[in-house]
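What follows is one chain in structure tokens, specifically the form predicted on its own.
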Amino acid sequence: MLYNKITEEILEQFRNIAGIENVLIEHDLLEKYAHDETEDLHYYPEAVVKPANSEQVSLLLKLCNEHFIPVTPRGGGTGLSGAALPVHGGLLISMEKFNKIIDIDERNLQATVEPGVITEVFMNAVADKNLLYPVDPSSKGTCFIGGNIAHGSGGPRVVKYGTIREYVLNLEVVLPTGEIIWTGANTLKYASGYNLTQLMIGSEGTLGIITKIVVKLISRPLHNILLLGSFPTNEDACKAVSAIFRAGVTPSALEFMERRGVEWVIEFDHLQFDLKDGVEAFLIIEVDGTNMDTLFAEAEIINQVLEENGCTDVLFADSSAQKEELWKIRRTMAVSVKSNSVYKEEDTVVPRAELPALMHGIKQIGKSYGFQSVCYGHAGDGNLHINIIKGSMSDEDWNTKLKSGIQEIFELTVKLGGTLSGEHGIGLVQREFMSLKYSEIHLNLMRGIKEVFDPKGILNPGKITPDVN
């Protein structure tokens, strides 16, 4: 689609709406907004505007809709699917000024926040009131809550507490045509027609720009126990995952880590960690709650299950410092892998009992195409992050054969009952694979929804659905 360029006249209107200091056009200032954490892709917008309120966002979208200028919304820039990349140039709207925690309602266990609030800042603010917002992706120290919602982001504690969909009650959204709506109600139940709130979650900024968020909070657990299980093979570790649930225990977190990923974290962060010979995989398992006797009983059940499934060693973290060290290994893994090699990351999810088959298949596909991989992720949800490592693979093979290998991984994932992404989204880089999971009927329904919200197709074009053949 051929969009119009931003003229000097339109730039002047941007400045009138948001202020001169909040409109960027210089190339060096645009660099920050030309990429996210998706590999090494760069797409420069023609201009960046940093609005401060919903009304300014509305005026910007009305103007761009009228003049047929593409608009890309952007949060913290930590995305891994390219959803915040302005592939058609145009205007990029940065939500960084929307950074207020408007209200923490302790009576109703709710909070109202703006989308530019950093996730960890919000988590700490509600923790100070002995409340919990359990959605905590690995990038929680830099990602925005609005971006989490736009991507359906998760994190380790989804396994017990549920996905972000269970915590978003209501959203203020500016539509591509400039109208401002609330999508639902600040209630725990909602049976009043189509649920537009849920439709916005995971829509990656293609249907509207979120400007206010009402989330549900829960009571903060008083205690937790953290275990680290060591396994001789990846498949052994993966088999233990579903066995824990079948034994009647629901951990608050259950994470898988491959040995090479741990080695790279140790090297990257200079950590002191006893990495024993013969250990190829790890599970980090946390249980939490209010009664320590109950937690110890659950930990004993987990310990027995691990031993029955080939675990060679179980470490009980005996201090807050040791717990933090183990979590740091997991949370640092992505950046450690990125610093070590050229790579591509895929975000697959399958029913958790299928994890051993997925893991085995990934390694076999890698052998046939000549690439290596480092896997880790939220095993309790069946969500595996696959980091495909270039290593010694030739540039030619990397550029020509790798796509076929990725397609085989996705085909295997779908065959096992899974789908293309558990929490990173589809964005730009996975859209070409959507037909592996979804029929043309599915895709046309998605395209139809997009057209209802965005008749001219100006908002975050080139994302989620593949082009019509």
Given for the second form:
2 protein chains.
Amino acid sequence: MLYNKITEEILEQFRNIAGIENVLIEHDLLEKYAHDETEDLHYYPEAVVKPANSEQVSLLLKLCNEHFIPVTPRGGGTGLSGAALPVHGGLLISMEKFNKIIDIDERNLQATVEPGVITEVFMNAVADKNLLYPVDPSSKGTCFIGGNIAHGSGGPRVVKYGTIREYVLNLEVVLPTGEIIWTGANTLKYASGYNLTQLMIGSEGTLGIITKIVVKLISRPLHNILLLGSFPTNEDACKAVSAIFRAGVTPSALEFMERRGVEWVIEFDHLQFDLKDGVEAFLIIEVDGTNMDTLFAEAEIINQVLEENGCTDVLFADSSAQKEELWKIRRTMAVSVKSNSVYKEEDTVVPRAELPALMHGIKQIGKSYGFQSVCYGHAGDGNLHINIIKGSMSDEDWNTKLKSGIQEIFELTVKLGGTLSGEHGIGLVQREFMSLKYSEIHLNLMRGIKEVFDPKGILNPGKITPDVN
Amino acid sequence: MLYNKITEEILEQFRNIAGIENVLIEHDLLEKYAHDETEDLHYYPEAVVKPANSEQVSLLLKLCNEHFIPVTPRGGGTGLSGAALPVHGGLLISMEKFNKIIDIDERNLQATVEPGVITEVFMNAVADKNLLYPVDPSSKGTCFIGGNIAHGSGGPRVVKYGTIREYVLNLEVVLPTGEIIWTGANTLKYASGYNLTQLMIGSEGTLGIITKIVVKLISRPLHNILLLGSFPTNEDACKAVSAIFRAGVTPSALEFMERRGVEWVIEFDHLQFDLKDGVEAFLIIEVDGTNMDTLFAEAEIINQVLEENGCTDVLFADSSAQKEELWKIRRTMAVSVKSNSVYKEEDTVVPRAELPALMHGIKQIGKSYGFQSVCYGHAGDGNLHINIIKGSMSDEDWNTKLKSGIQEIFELTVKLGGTLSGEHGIGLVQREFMSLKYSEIHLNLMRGIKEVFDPKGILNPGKITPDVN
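What would the structure be for the form predicted in complex with another copy of the chain, rather than the form predicted on its own?
Below: every chain and molecule of the assembly, starting with the one above.
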């Protein structure tokens, strides 16, 4: 589809709506908005506008809808699927001024926040009131809560506390045509027609722009125990994962890391960490709760399961500092791997017990295509981040053969009952693979839903469904 | 819209598809399918077909779509919003033959079941393997798991274990046009485009017919403690509810019951129960887990909160038998209230701490219209079932004035941040009130989604959205 360009006249209207200081058009100011954290992709918008409230977003969308100008909403810019990239140019709406925590309602254990609040800032604000908002992606220090919702983001605690879908109660959304709606109610249960709140979650800014958020909060667990298990092979570690749940324990985190990833973190961050020979993989396992006796009992069960599953060493973190150090290894892994090589990241998810088969398959596929990979992720959820490393692969092979390799990985994922993305989204970079998992009938339902919300197709075009602008 | 009638020729095709013994047309055989548990409503289908597999459902829907014949899917017939009533006649598809538990996957803690499995049968089957499927509506002994999903059903344990949305991973669905899709993947996380699984949940059989279900299972808690708190007023009991959560405890059930409801259960069920003077309301509170010390500590915190909130008596159930007796009171309440008077049930839900205001308002509205009410429900979720009792209200007032009273209750609910239904759905009987909560823009999105899935409008017409057949 051929969209219209932003004219000088429309720019003037942007300035009238949001204020002259909140409209950017200079190339060097646009640079920041031309990429997210998805590999090395750059797409420049024609203009960036930073609105301050829902009404301004509404006016911007009405205007762009009328003039057939593409609009890309952007949160913290930490996305890994390119969903915030303005592939068709046009207007980029940055939500950075929506940074207020409107209300933390301690009576109802709910909070109302704007989408541009940094996730960790919000988590700390509720923690100050002894409450927990448990959805903490690795990028929590820079990502926005609105972007988390738009992408169905996860993080390590989903395994115990449930997905972001369980915490988002209600959303104020500006539709592509400019109307403002609340998608649901501020209630823990909802059986009042098609659930538009749930439909917005994970829709990657293609159905509307989130402008206010009501989330559920829960009590903060007082204590936790953190373990690090070392394994001679990846597959041993992966096998231990489902054994832990089967033993009746639900950890508050269960993270997998390959040795290579840990090595690169040590190098990148100049960490002191005793990496023993013969160890190929690690599990970080946390249990949390209110009663230390319960936690000790759970940790003992985990310890036993680990031993039965080939674990050669179990480290119990004995201080907050040591816990923080172990978490730092896990959280720094993405950036240290990425600083080390040209890479391509995939976010596969399978039923938990299929992880050993997935891991085995990935390495086999790598061998046949000549690429290496570093894997880590939320093993408790069956969610594995695969970083395909260019390493010694030739530029030509990387540019021509890699896609077939990725396709094989996705085919394996689907065969194992899984799907393309667990928490990063489809965005720009995975849409070409959607038909590996979804039939045309299925994709047409998605296209139909898109058209209901966005009849002219102006909002975040070029994302999720293939063959739609 | 004027649908076509089922001709003798089409009936013959139904028989070819599903077998002659699975097609019913005799009036007395249709009676069972002409009502659910929604007050005293009866709508006869022209024919009932009991298909045995997805392919038969697909052929039936293709045929009816082609001939513009309305189709109403039906589960266990325990619905409380009339969503399974064939208001336009036509074909009723009974899912009763879809009664197989296909697989309980202990490696992945998942199960695959057919939609016609009785919820309690499924719960018991997974309990035999020491696993828990925690979504247990009061009707669990007769309702179908497919109906639960179609309605976003809840039950007492949502308060701790989360809604049914957290447990349904993937659905096989036959679309109104006959195509068969799986809505998602068998994974705990999912960020791969619009979430059609979540869209199907609570869509009340208007977007497709569920034919297979994959759910998440969790470890079964080993122990529980059950308390019954007695209160001098409804509002005291309601106030205690949010205080319990604020004290840092998340009970596995937190149920409210009005005295009148308990009286009627005692009468209906000939129960031995010492109902003390001056007690107007009760809370049933359960905590569960793996460690008895933790549970005792939690029970002690609850006990203290109850005392601080006007509770006059706390009973600790001291045996399984006594626990079962208390649960029986709560579970029998619906049927005993309904056997006592002409009634109308509403399923309001508000933010938890607004329950006292809701309760106060309901009684005030009752006074001004001359009706009484018996309330009970999942107070921990802010979900209150209101049974409006005809009592001494004249037939004329009941038939003419009641609607305004209900409208006032819903207006109050919405004003308190709530919505029309927490777990019973909109179905036939609440659709006229939808515009109290939702704007035309919002309702048009719902209508648009319906049209994407069901362009000819043949599947379960007359439900959810007003002004759509």
